[in-house]
Structures are given as structure tokens and as C-alpha cells.
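Heads up, the chain below is alone and in the form predicted on its own; it's given as C-alpha cells.
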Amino acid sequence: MSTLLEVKNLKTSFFTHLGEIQAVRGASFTLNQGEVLGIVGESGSGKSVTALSVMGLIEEPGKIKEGEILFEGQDLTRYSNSQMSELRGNEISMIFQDPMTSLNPVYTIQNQMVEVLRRHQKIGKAEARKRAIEMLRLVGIPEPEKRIKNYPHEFSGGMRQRVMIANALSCGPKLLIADEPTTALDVTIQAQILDLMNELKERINAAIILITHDLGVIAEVCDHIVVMYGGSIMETGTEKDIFYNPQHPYTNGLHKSIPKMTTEQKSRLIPIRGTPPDLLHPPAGCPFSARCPHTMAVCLEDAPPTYGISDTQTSACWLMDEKAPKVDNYVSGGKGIE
């Protein structure tokens, strides 16, 4: 598979009139054409900033400092906003996590899915209206051709989601990104968009970039996965990787605090003490240093580097350091990679 997007060394902060808060800090991560990635992380570790830097929405006050965003070899933080409204949409498309807030309440969604269309395709009304209802029954919209004609606070929340869906596809992007799809939605509804997902990476084999805070939403449909804390990469995998062979100490939190229905023992999860660190004020050495333990006096002066665990699994963690002390479930002795 030929590589789609690769960002290099993200740094996005925003200037604040009490400091820079560091909201990404060094991420770096390739997707290939036809896959799904998956970036999970608790709620400020960067996952939905760096989304919104590929999609050159970052406003002020803030900014990219440093990095490359590749898009099929080009690289995106160079684009002027015009070349970049030409891409959005068209190329790239996004699924926000509220849609009540990304559909305009006053426009009916014909209105909203014509516009998009006859924008970014440059085709006639009647040709964008046709496609657009041929997308809506794409997603499960039930009657789309009466459906079109409704408002957004017409449709459920989980209907909303399949327009915003729609939306989002209706222009053959080559990149969707999804930020938290099903956050709002009850688990009935939450389990037909990720079956949909999957359905639309089979027919439409676009990549797919899903943002979330659920570990269990990302097992249904990501090949590969990044996990962020802080606004860094701690580590990144395969699903088999991330869900069989966790590496980093964050990761391990994570599974531990996730409900288990495969076995009838009464077991208490396990959360992560703690809380995130203030990116107006980062941590000089590993971000996750505070909440972890198996903290060394090397976690609290130096950030770690990426070891190699395996060709497809990385872990930033002194623990995989060939000096490191043995800890049961990891893996010490990686290579170190930067």
C-alpha cells in the first residue's frame, strides 16, 4: 500500500495570554491508503489538535510551530487557506463529535449537502441532490429522498450522525477523519456507526483516521493504533499490539480501567490515579511520570526516546531501555529509534 498522510514532528501550541500551552508536542505517524488509524487518549492529550492541524483549522491564538503534515507527498502546512478549503472536503473530510453543532439548524440538509457538492464537484442542483440522496440511503437514512428536505433537529442523534456521515463522503475523499463519531450516542447506536464504518472502508476504500477516548470503539475497526497522553505519542501499534501486547505503562492503564465481559469473576477496575499534566507547563521529562508506577529518576528529567519493539510496535518508555529494570508485562531491551 502506497502512504497516504505522514505527519513528521507535530508541534501545535496556542499563545495564551498566560503562556504557550504545548497541546501537541512531536507527534509522528503514517497512515496508508484504504486503512484505518486509531488515536486514542484521555480527553487533552492532543488527539483532536492534531486532527484539526491536518485539517488546517488551527485559529487563533493558536499555531503550528513545527513539523510536516504530508498529504500524498505534499506537504499541508505550506498550503494557503485557499488551497486548503479546495482540499477540505473535497480530499480530506472530517466528522465532528457533535453534529448539532456542525449542521446549521436553519438550512434543511439538502440545502447543507447540495452546497458541499456543487462547491467542491462543481455539478448542477439537480445532479448534487440526486447524489446527495444517494449517500443519505448510503448510510441507512430511511426514505432519503423525503428525509432531504427536513431540518437537523428533525432526525435523531444517531440519524444526525449518518447525514454528518454523508456529508463528510459525499465527495469521494481520499481521508476521513472521524473525532469521537459516537461519543454521544447510546451503545446500540454506537455499535451501528462502527458497523457502518466498516462497511463504508470496504465500499468506498478510504482512509480512515477514528479519534477516541474508548479503547473498545477502536477494536472494532483500526489496523493500526496511536496512544497520546500529554500531547505525545506513548506508543503505536497493530490492534494485535495494542490489545495483546501493550508496552507502555499508560497503555496498560488504560486496558485496566475497561470493563472485562469475557469472564464470570467479579474483578473492580483498576483507574489511573491521578490527572493529566498542564501543557502550559509540560513536564520535563515523560508526561505520564506522575500517574505511573514504575517511575525512575530518569522519567522525571528526561523525555524518553521511541524504542522499537517489534516492525510494527513502538513504545516511548524508559522501561524498554536495555538498562532498564525488569517489570512484569514489559518487554525490556527495544532499540531505540531517535
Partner chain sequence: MDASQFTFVDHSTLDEAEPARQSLTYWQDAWRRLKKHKPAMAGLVGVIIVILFGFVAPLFTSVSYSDQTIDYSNLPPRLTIYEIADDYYVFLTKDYKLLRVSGRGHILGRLDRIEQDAVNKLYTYSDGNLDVVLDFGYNLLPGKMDSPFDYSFTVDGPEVTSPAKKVFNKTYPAGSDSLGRNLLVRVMYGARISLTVAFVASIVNLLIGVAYGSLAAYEGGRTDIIMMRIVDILNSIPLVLYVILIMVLVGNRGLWTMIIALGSVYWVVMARLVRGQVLSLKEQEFILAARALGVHRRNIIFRHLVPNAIGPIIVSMTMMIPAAVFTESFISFIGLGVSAPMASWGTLANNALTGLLSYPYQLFFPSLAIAFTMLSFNMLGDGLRDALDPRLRKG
Given for the second form:
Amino acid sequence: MSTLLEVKNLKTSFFTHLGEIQAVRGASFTLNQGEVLGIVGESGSGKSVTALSVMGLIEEPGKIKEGEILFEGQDLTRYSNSQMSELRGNEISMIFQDPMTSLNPVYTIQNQMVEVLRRHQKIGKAEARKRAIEMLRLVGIPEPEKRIKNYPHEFSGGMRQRVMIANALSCGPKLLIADEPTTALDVTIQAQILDLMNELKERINAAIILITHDLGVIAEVCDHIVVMYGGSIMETGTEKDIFYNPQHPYTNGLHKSIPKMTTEQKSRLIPIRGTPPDLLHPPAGCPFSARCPHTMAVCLEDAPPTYGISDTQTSACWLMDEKAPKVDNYVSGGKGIE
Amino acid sequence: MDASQFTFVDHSTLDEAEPARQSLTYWQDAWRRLKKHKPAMAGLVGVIIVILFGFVAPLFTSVSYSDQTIDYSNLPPRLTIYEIADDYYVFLTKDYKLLRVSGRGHILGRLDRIEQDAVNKLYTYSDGNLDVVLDFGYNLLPGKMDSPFDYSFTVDGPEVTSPAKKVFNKTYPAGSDSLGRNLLVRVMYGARISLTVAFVASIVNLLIGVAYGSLAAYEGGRTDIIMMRIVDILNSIPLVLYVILIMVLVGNRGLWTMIIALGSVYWVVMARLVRGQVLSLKEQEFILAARALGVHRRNIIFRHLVPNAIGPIIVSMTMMIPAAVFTESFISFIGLGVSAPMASWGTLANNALTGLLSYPYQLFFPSLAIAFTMLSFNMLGDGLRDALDPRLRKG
Amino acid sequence: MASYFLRRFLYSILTIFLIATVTFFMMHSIPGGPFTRERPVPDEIMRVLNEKYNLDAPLYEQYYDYMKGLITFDFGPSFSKIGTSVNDLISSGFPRTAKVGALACLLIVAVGIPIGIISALKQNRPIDYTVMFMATLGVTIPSFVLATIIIFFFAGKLGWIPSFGLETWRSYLGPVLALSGYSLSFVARLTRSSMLEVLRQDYVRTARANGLKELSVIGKHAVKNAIIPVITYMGPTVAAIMTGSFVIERIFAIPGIGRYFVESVSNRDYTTIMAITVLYASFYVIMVLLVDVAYALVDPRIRFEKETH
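Could I have the structure of this protein in the form predicted in complex with the partner chain, to go alongside the form predicted on its own above?
Next comes the full complex, and the chain you just saw is listed first.
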């Protein structure tokens, strides 16, 4: 499989009147064609900013300070806004968290979909409409010929997210970025949308970046997972690596804070204590050091390098250093994060 | 790297003190946010200045708004004075009255015109022991064209043709009007009238609006529908027209007529607002939750209902006051305001209209007062809206 | 949707009817008649006058006649300008008032909205600060002050425009500018804040994420949403323009109905006061109705709500 997207040492900051907020502090990952990459992290971890950086949608006062975003070998950070807009919705598409507000309320679905299709492809109105209807049918909108004439407020939340997906996929993008696509939806609808994405993954042959704060969502769809915290990447690996052999204390903490079917009734969920670091004044060392159960002196002073665990897994934690003391297996035992 | 670096540290020794956020009451929080809002604070200072100007400053003046001195009519705030004798300054008005002025700008008295030669444009004035001859024929009479000056004064020595200096009018700092009344004092009393009308009318509006709106929301059903229909109809009427009609109808133009006219018409907006607030709050889940938790009724009202409803009401009050000032000045301007010799800012502006080209300062001061008041209240209102909306609470 | 508009239309008719009634009874409850002067008029003349203007008939009869007149657009004779009917006054004054008012409305929309949009797009840049400074000034200066300032500088000091009448195109500049100043500033501020709000919306980000050109993102997706609150404001703006014409026409000496109204108020010319009040109010009610229609056309959500409830 060939590489579709390669992000190298991406640093994105927002220059507010309070000072520089370092939202992304050196993120690197790769994505192969047709693959699904999950980016997981809590709010403020920099996952959405990473996605918006790829889209070239970082707005004032934000700026990509450093790094490269190679899409099919081309560095997108060097693209002008008009070059990027040729790409957006065409080669790279994005859908957002809240389908209730992501469609323009004053235009019909047809109007909005036809506009995107005609922006990127040399086709007439009738042809664009036909394709839009096909896309709506593909994402499971019943009676698409009729529904396409409706306004967004005439759809339910789940249906709107389907419309968003149809719109994003209408030009056959090579990459789809889904930023918390299910967070704003009811649980049953969430499952439907995830099923839809799983199904589409097979049919459309696009690579997908799925951004979420919910490990459960990631497990169902992703080939590869990136765990972000405090603007940095903590751990990367395959679904198996992350779920069955997590190496980073933060990933471990995430696991412990999720209820599981297998959890004994009386055992408690263990939350990660404390709050995420202030990205206005990020800590000198590891961003997780203040909340980590295994903080060492070095963690407070220097940011950890990225250690390769296996061909597929990496972890940015000083515990991986050969000089570091060994600690227990994280998932099943240990003292947890307190 | 040193192996000692790889030893665990105890979290309790780390400086992990989370910035504990003080818990603030609604008003503390609102005040804190208002203080941060610079334009709002500027607006607040402006409002205080206007109130002091209208209600406190008149206590320190010896003249009344109705005192008139015809001799001193239409005097500008800046005087161009001539020194016709040693330390003897005079000011010539546009209607050729000669006033004795001190070197620092105090008006001392008027010189009588004892002789006038209209053909040669020579006037003679006297204060009893000193006679002055004014020649204003320059640039008017054929023989005296292209002169660098317009007036000359002769006492009994050389002609004085150029002004000694320009001084601020100390007796009438904002000038005087056509009846020789002190404009500064009149603007002060105008502030008193305009603000009284605006405040009282807004309070009347508030009371009617709150009563009407909450009754409609409380009763609900058919009563609510009928009451709101009435509001809808009133709302689709140009209300200024009705203020005018009421002013015509009542005839007697006192302060209270204006207050009644403004108060009886503009409560519609408030009634709608209050009804909306009460209706939505009644249904809110946090009220239900508070009740389910057994919170005392008094606490539900004062900790939950009031803070949520009062913000928009106060903001709307702050916005209503400048609107009332505006309307009042407008009504006064078309001649339906409080009757003379009282005058609001609108009346003052209206009075200035006739002599506008000669005496523009007479318009300037009342207009400035209106604009300053409007600006202050608007800025304060904007800030209050940000500060009092609990939904915006952050940072 | 048609039923919604029909209902709104019927309410408007009802409103106009109520306005006419209230105005009639307000005018007739004034103590003394329209011919009560400081110096008493001889009884004989009073009787003749009252008979001529039908003032001695019972109130309900007068009311009936008045309403009948309204439906046929006959407002009766003027009380103070003997020999002229109110219809004459209106037909001579209304076109002038309407022309100035329409130009002012045009200016408000054509200038206020674009500068509000530009200001929002250039937020916190010098052009934004300049526009907002001017607009803030504009909403704090009453129209009569603005008008006198214009007269003072442009007619008096500079002599660029005539200070009275409506003879040349130049003479429109002063009144139109003075009349639109407040609302123009208000619309600019409103458009700016509404635009800033809309630019933060998710659907604008979606439009960008779909690669639409910036012109389409702003011109199509943002603007249509941003002008919705501006449309709501345009109804009351018409009222501001109309009442503004009372003073503007006085200051610029334009013989329009605004000036007639102010004159009739000081002359106690009741028929003229009533006629102009009813005329203005009806005009206003119709404008509010039109705004509602425009609102429903622009915002499909309103259409939906109104239909369902």
C-alpha cells in the first residue's frame, strides 16, 4: 500500500492576546491509501486542530508554525488558499461533529450538494443533481429524489449526518476526515452512522481519519490508532496494539476510565486525575507528567522521544528507555492512575 | 543521561496547586465581568457624569435656568475682545452692543449707545465717564473697502483696530441664548428634565411590562393569547405618533405629561420580554431539578429565577433610557415638549434652530449633551448585556 | 404558507381599523372643539362652523361618516386651511415625503449592509474601527441634530447644497442623508455583528471544507443568513424614517406630509392629524407585513414553524 498522507512534526499555534497557545506541538503520523486512522484524545488534545491543519482551515489567529503535511507527496503547507480550496471537498473532505449546525439552514440539500459537485467537476446542473441523489441513496436516505428538495431543518440529526457524509463523499475524495462524527448523536444513531462508515469504507476506497474522544468508537472501524494528549502524540499502533498491549500510561489511563461489560460489578472506574495541561504555558517535559502515576524526574524536564515498540507501535514515554525501571502490565493489573 | 533521572517522583511534592476558582455570586460575577469590559466602564462613568451634571451641578450655580438678561443675549462661549484703554476690554456683539469685559472673560456691564450715525456707520458708546467711538464701516462703505480689519475703536487716542485676545466667556461658559439666559445652566436643567423623563418613563414601562408580561405568562391559555394579540397590534403601530397624539390630547405640557405619554406606550417591548422570560424559565429543567432536590421556594426564586430573568430586563432598561431620551428630545424638538421657561435638550436644540447660522454654539451644547448621554448609555448597555447573561459566564 | 400570509394580512387590516378607531376617539375626547381658541369665537360662528364640519352630530354618526370616508380615501376638509381638503394636502405632500423616504431606505440598505459586511470581514483592522466609530456616532446623534449640522456646514458654510426645498438633485442630498443617518449606522452595526456571528457558524466552515470559493462562502452562505436580523429591523426602520421626516421636513423646509403633520399638531387641525396618523400607521403596518413576508421567504425555518403551529 502506498502512502497517502504523511504529517511530519506539525506544530500549530494560536496567537491570542493572552499569548501563544500551542495547540499542536510536533505531531507526526502516516496514513496509507484506503486505510482508516483513528485519532483519539480528550478535548484540547490537539486532534481537531491537527485535522483542520491538514484541511488548511486554520483561521486567524492560528498558524501552522512548522512541519510538513505531505498529501500524495505534495506539501500542503505550501499551498495557497485557492489551491487548497481546489483540493478541499474534492480530494480531501471533512465532516464535523454537529450535523444540526453544519448544513446551511437557508438552502435546500440539493442547492448545497449541487454547488459542491459543480465546483469541483465539470458537469451540468441536471447531472450534478442525479449524482447527488445517488450519493444520498448510498448513505441510506429514503426517497432521495424527494428529500433532496428539503431544507436541513426537515431532517433528523442522524439523517443530517448522513447528508453531510453524502456531501463530503460526492466528489470521490481520496481522504475523508471525520471529526467526532457521532458525538452529537443519540447512541443508537451513533451505531448506525458507524455502521454506515464501516460499510462505505469498503465501497468508496477512500482513506479515513476518524477523530474521537471515544475509544469505543475507534475500536470498531480503525486499522491504525494515534493517541494524542496535550498537543503531542503519546502512542501509535494498530487496533490490537492499542487495545491489548498499550505501552503509554496515558493510553492505559484511558482504558481504565471506560466501563466494560467484563468489569466486575463492584470494581470502580478509575478516572485520570487532574486536568489537561495549559497549552498557553505547556510543561517543559512530558505533557502527561503532572497526571502520570509513573512520573520520573526526567519526565518533568525533557519531553520524551518516540520509542519504537514494534513495526507498528510507538510510544512517547520515558518508561520505554532502557534505563527506566520496569513497571507492571498496564491493562489487567497495576495500581492504576490516581 | 544520568540514571538518577529515572527514579519515580512523589506527586505530592510537585507544585500541582490547581488555581482554585473562587466561587462568586451572580452579582459579584457580573460586576467582575463588567469591570473588565472597558467601553462599559467608560459608559458607566459617562452616565454618572451626566447624572451629576443634571442633579448636583445646578446646586452650585447662583443663576437659574430662567434668569434672563436681555443685554447679554446671544453671547458666544469664546469672546474676541479689544483693549480700548489701559486694562479696559470690550466685546462687540453681532447686533452692535458693546459690553465691558474683564481681561479674563467676565462680563462686567453694558456701555450705552449715546450717539449713532447710521450713514457713516459710526456709533458712540459711553459708560458714564469714558466715551468710545466705533467705526464699523470698513469693508462696507465705498471709501473703506479692502481693509484688513472690520472695526475700529477710538477713545481719545489712537484707533484700536485689532483684537487684544480671545478669551473664554467666564460668565456664560456655554454662551447665552436669545433671551440672555445662561446656556450652561439651561443644559444642566435640560439634563435634569431629560433624565427624569427617561428614568421615570422607563420605570413606568418596567412596572407595566413586568405586570402585563408575567400575568400573561402565568395565566397562559386563552388569556395569554388575547393579551399577546393586543401587544402584537400595539407593536405594529408607529409609537412615536401616539406619543405625539397623547401630548396633543393632554394639552397641559408639564413634565408628567411627557412621562405619561412615554410610559403608556413603550411598555410593549418589556411585556414581551418578561413574558418570554417567565415562560421559558417556568419550563426549564433546572427549576424542576431544584424543586425535586427540595430547594426552598425562596431560594428557587432568588437563586434561580431572578438571576436568569433579571439580566435581560436590566439590559433592556438600560437600552430603554437612551431611547426615551431620544424620543423626548424629538418630541420637544417639534414643539410638544415641556413648556417654557423649562427646557429639555430637545427644546434647546429647537430654540437654537432659528439663529443657527449666526449662533451655532447654541445648538452645539445641547446636541453634545444628547450624544454624550446616548453614547454612555449604549456602551453601558452593551457591557451589561455581556456581563449579565449567565450563559456567557466564562473565564 | 399561503394561509399564514392570509392570516397576517387579515390581522393587518384589523390593526389599521383599530388604529383608525383609537385615533378618532382620541381626537374627539379633547376638551373643547377644534375651534376653541384663546379668544372666544362668537356663538353664531361656532354654530355655523360646527354644522359645516358636522361636529354637532352624535359621536357614533361622526364615527360612521369618518370610517366611511376612510374606506373611500376621503379624509374630509382641513380645519385650519380653509378651503383645502385633507386629500389635497396629502396628494401634494405625500409624493415628496415618499421620494425622500424611499431614497433614504435605499441608501440604508445599499450602504449600511455592505459596509457592515466589509467591517465584519476586516474585523479589528483600521477600516473596521473607522466604520464602527462612525456608526456609533451615527446612532448617538438624533436626526434633527444631524440635519442642522448638515444645513450649517454644507448649506451655510460651504454652500454645496440648498438649505430648503426639493428643486434640484442636490437638494435631496441633505434630507436623505439626515433621514438615513441613524438607521444607516444601526444597520451597519447590526449587519456587522450578525455577520461575525454567522462567520463563526459550522456551516460556513463546512462550505470552506467543501472547497467552495471564498466569494461563494461569503456571498452565498454567510450573507443570506446574516441579513435575516437586518430584515427584521427594516420594518421599524420605516417608522424611524417616517417620524424622522417630521423634523427633517421642517428643518429643510420641504412641504411634505411630515411638515403638515407638525403644523397640524400646533394648529390643532384634527382632520389632518387624524388622516396623517392613520395614513402613517397603515403604511407602517403594511411595511411590517412586507417584512414578515420577506422574512419567511429568506428563512425557511420560519415558514416551517408558522405553518405547523
